[in-house]
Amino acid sequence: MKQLYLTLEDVNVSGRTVLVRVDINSPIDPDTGKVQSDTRIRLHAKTLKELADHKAKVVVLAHQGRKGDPDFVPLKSHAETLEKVLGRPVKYVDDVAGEKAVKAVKELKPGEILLLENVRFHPDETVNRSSEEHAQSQLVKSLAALADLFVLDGFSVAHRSHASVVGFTHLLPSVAGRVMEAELSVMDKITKEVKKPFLCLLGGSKVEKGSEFVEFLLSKNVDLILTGGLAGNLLLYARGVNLGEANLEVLKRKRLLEHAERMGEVLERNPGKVKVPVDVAVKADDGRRVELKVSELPSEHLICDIGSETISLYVEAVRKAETIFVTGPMGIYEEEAFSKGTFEVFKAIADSNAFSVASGGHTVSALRQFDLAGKFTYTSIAGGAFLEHMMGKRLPGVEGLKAAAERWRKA
């Protein structure tokens, strides 16, 4: 059958500039503004070191967090983090597609590594145009005609149409990078390979395609649901919780409420197969733990877990469970008390024979806090990706990358 997509087996990279489009957009800590996790930042290290190893001019384009989040800050950090899990230097500028940029691109070597700034802070990023639109951006102008190859390597950002996701495709080579191969070559496996029973475990705070996604595994005849994070909190409120005005405001700032609807329609017409928590942990003043009984809601305290009984019931579920796929932890991880639901119900599923696969930064975060990544079948660092991939959705830079390929051999 015929590839739909190039790899790096396909190009010669020796001396030639190459733009890499990786995701390394990590957790970062609120006071310092540092990188507290590198889990995408290794992944995406294998990619970048092969480029240099064969002597390519690596310039790199990476986001972090979006604009008016604590977390949308420039990636000095992540140069220096890189520069470490890579044990070379890595050049930072702290210019996306100016003058300053342009200039650290012309004077790279080859073998060396050059991190562009957010590629997010450039106005003509998140803009959703047609790559032939984006092609004609400053942003993709100025950089494209520095280079000779694009690499795409950040899957979890290929259902974005953004400037430095599907511009390039359309004016360089392009090809998917280690990483992207990777994701893509499991994703095809995991669609195919379905044994039931089959859970679904959906939790953590990106929920944007919950609703979507839930309705998408009902009609592959998901047997069970399990909620928790934010998810569950949503799914709580849809039932008609209420979950004190505190856990509101998350959920508002979080602009998930206006999925609350949808999700309470999804839950009447699947009765028993979507499961959300049947009590809760909330972080008192002091800090503590304390678990409630969905019933004794509301809180004035933030609900951080999943509460000890809900931990039981999801542990037997996941026992029974052929097929299991994660995305999103069970709450706070980070935090010791608040860590106990993700770490109990992750650790069953690892312990457990199913075939299972983990998708989104976060999860993988946690399994590698718990060391437990290594024991799923597969871990994912994609996760809105992920999900529009598994439902069969077109990913923008997976038609920039087949796009590219076509015109390549019509050349």
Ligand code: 3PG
Contents of the next structure:
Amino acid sequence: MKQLYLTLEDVNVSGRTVLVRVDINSPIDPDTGKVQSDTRIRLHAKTLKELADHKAKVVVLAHQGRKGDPDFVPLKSHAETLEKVLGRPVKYVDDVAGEKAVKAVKELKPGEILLLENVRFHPDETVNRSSEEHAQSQLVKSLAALADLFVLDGFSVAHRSHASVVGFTHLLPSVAGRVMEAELSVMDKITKEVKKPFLCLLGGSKVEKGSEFVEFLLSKNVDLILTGGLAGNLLLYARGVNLGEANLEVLKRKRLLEHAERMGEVLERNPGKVKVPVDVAVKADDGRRVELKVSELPSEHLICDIGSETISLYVEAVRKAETIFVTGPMGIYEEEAFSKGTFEVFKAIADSNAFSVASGGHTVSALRQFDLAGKFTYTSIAGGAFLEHMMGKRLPGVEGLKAAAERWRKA
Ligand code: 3PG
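Switch over from the form predicted alone to the form predicted in complex with this ligand, please.
Below is the whole assembly, all chains and molecules, this chain first.
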């Protein structure tokens, strides 16, 4: 079968300037603004090492957070982490595509790696434009003029039609990096493997696509969907539970409340299949874990984990399943007092014989934190992109790679 996209096997990078779009969007320590988990950095480091070992001049593009969110920070600490992981110098410049960035790219020598600033700091990156329009943006044109090749390695950002994801594929020969290749092959395998009972664990905070995904799973005959994290809070809210001001504020800030109505409808139609927590753990003023039954809400404190009764119910359900998809943790697993829900449910999955797939940057970071990485059948660092690909949607980044391969073959 003709390969749909090109890979690093198809190109010679020696002495060439190679732009690499990775996804090292990472959990950020709110106190220090520094990278808290290097899971994604470690994975992409393999592609970057391969390019540098082959004497490419490697220019790395990446984003962190979303405008307005506390984790929307510069990439300096990412460069330091990457340097540690690679054990070789990584240059960093606090500019995306202006004079400083251009100078730094021009000064690169074969085998050197340069990380540019958070690409979402540039006004062109997230503007709603077609890929052709993005190709004409200042961001893309100024960097493409300095480069010989584009490598898209960030599968987990390939669902975003952003300038650095879709623009370069129009102007430069473009190939998939090693992470992109590996993720696409995992996606191929998992969609063929679903055995019943089929259970999905829906957690985390990025649940804008939650209701659509839940509907998709129901259409695929999922037996049970267990919810936690902000997904669980959103569903409780959709059921009419008063969570308390502070918890509502978080749902508002994450732009999730607008999805509550649709979630509510899905729940109403499938009451037996979609489970919400029956108890939660909140963070008291002194930071302690305090468990409350859902009937005891509202709370003035933040809900940070599922409670012990919910954990037992979820672990019981996990033990009966043959296929388990996990997207998102059950709470703030980074804090010891609130890691219990995520740890116990993930551990039960790791100990089971079910075909298990974990997706999302936070999910995979949690698995590493608990020493459970490698105990699931497959893991994918992609969250939103994973869900969209599963739902059969075309990902703009992957489409760009396919179109670039087609142009290459015709040329
Ligand atoms: C992710 O973490 O899912 C990717 O980095 C994409 O980030 P986004 O949802 O902010 O576009």
